[in-house]
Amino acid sequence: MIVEQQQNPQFTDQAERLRRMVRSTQRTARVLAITSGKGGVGKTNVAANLSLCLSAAGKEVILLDADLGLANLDIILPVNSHTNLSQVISGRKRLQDIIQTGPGGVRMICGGSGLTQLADLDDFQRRQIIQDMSTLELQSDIIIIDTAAGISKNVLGFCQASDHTLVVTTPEPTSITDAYAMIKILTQSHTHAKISLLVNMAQNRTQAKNIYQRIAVVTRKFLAVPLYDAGYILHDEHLPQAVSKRKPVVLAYPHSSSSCCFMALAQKLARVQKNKTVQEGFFRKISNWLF
């Protein structure tokens, strides 16, 4: 059950400066945000099979692990990586500097596992990336920052430089709640960014809807503010077994439930139109990155 509690303003300032900073820069990439209320709902997997449909889909796509401290997508993905976020934080490099190329083109930024000084940046820092970040506005159709679970500063920080947050739930009553406080949260930050909510690991549609609107029921009641429907991605069998091979389930099993509900989502956020000839599209490119 979702319970109300009273508004509390502490990201206003933040955010009012990291909005002045994105509108200084001229801007061509949408920038989308996924994140969630708690772990383990799946936010990676969503933002790294999301970031080869939409390059499948023919879109340029720069992928950023901002899961400060715990990052894994150089793991799912795969990808050698030599270089990190940790390097961009000391100094010593851009984060044009670190991008390296990935499965399907997608261009990635990779974070830092087990390093504290990532997971505890502070403003000047956190506000160096995402100054840094409009650099690379230039140089692709759509940036995805796969985000730390929670509302720390690092999280909301990201969010709030967003044109769109993705919320990452699943059916679990616990998951459920903590995706209403994250929204919430970014609605008391005065974000201008759209915010929608995904359902992860539904049994099917139907559940999927009902979750849904709950939320935003609610979300309408008390925040007065809309949440999207992004949809949702099916419990899938085949999507533990591509991580345990160390692959993307789009690539490792094109066909899955799973994969064709990514295939959606990337259609949706893309605005392809959706049709059999697009899915085939999608199904064709995504089969050729495996030979």
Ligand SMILES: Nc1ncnc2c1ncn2[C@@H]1O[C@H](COP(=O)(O)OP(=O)(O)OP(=O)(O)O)[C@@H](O)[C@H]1O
Contents of the next structure:
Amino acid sequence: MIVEQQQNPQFTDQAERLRRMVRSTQRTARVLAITSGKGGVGKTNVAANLSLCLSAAGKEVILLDADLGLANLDIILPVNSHTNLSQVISGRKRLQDIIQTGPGGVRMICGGSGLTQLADLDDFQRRQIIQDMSTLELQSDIIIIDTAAGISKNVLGFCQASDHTLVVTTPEPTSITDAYAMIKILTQSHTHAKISLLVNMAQNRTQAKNIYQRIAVVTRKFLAVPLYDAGYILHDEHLPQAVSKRKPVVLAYPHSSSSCCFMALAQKLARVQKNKTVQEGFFRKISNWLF
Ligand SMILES: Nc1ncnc2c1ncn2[C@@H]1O[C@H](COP(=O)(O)OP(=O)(O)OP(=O)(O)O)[C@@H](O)[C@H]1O
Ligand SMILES: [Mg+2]
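In place of the form predicted on its own, the structure of the form predicted in complex with the ligand is requested.
To see the whole picture, the full complex is given below, headed by that same chain.
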């Protein structure tokens, strides 16, 4: 049937007309995957806080928890975690049917925890989810994917499907080594995505810049690809305090040092012009959510 439709010139014309119409009238989302070599470096917090900042700036954001098997985004952005990707894998629902609206208007897709069938997706299931994601691109400005740590087929699949991969590291030597290993695998797996480095838990700007320079130099020399600088998030005690309150730091402590860094990162990624009015707008909107 599908083959017949594809060969039918009338159908091909219609499909091409529809594609042209969609291209001219709809937004096509940018897909940003957030990943790391080492675990526990702050990916989930980056994904949640960045999504909230972009949403506050007026962007339509869809946040996908793709840390399959150990999903935990819903801990800091509370939604009903029973509605999750396992329903898509079992064929009971489509991806667009399990989107929920979380805090700050961020639309979320929960991953589903403790389910081995999610942790070990086969190639067909992985392709199915990634294909389904293309339907979401028409409904949003940006799709942010929170992946698991380390190199696995699931993580590589999501990174390959993205336009931009943000590799997160901390200043710890082991985390830096693992970030480079991740960048190496990403470039060798023929991903066309732009790769950026984000230094989380940085002591200061200089420390973060030095780490970026060191990794960027070896990436250029040995992998022959550019590594973009996404900047840094300062080490901030407000962040674990917010997590223990089950809130993202930009909502719990909007004026904290890490919240300022998340806003700067969102501005950089959204290419929002950096000026005082925008910065104040961010603060005002985020503060408003608290009351
Ligand atoms: N900028 C920061 N300042 C201080 N602590 C931080 C910062 N970022 C993250 N943390 C701490 O690190 C913990 C782990 O963060 P998070 O769960 O986001 O990491 P992850 O990379 O998603 O972990 P996993 O690999 O297990 O998915 C947080 O609960 C918080 O306590
Ligand atoms: Mg995580």
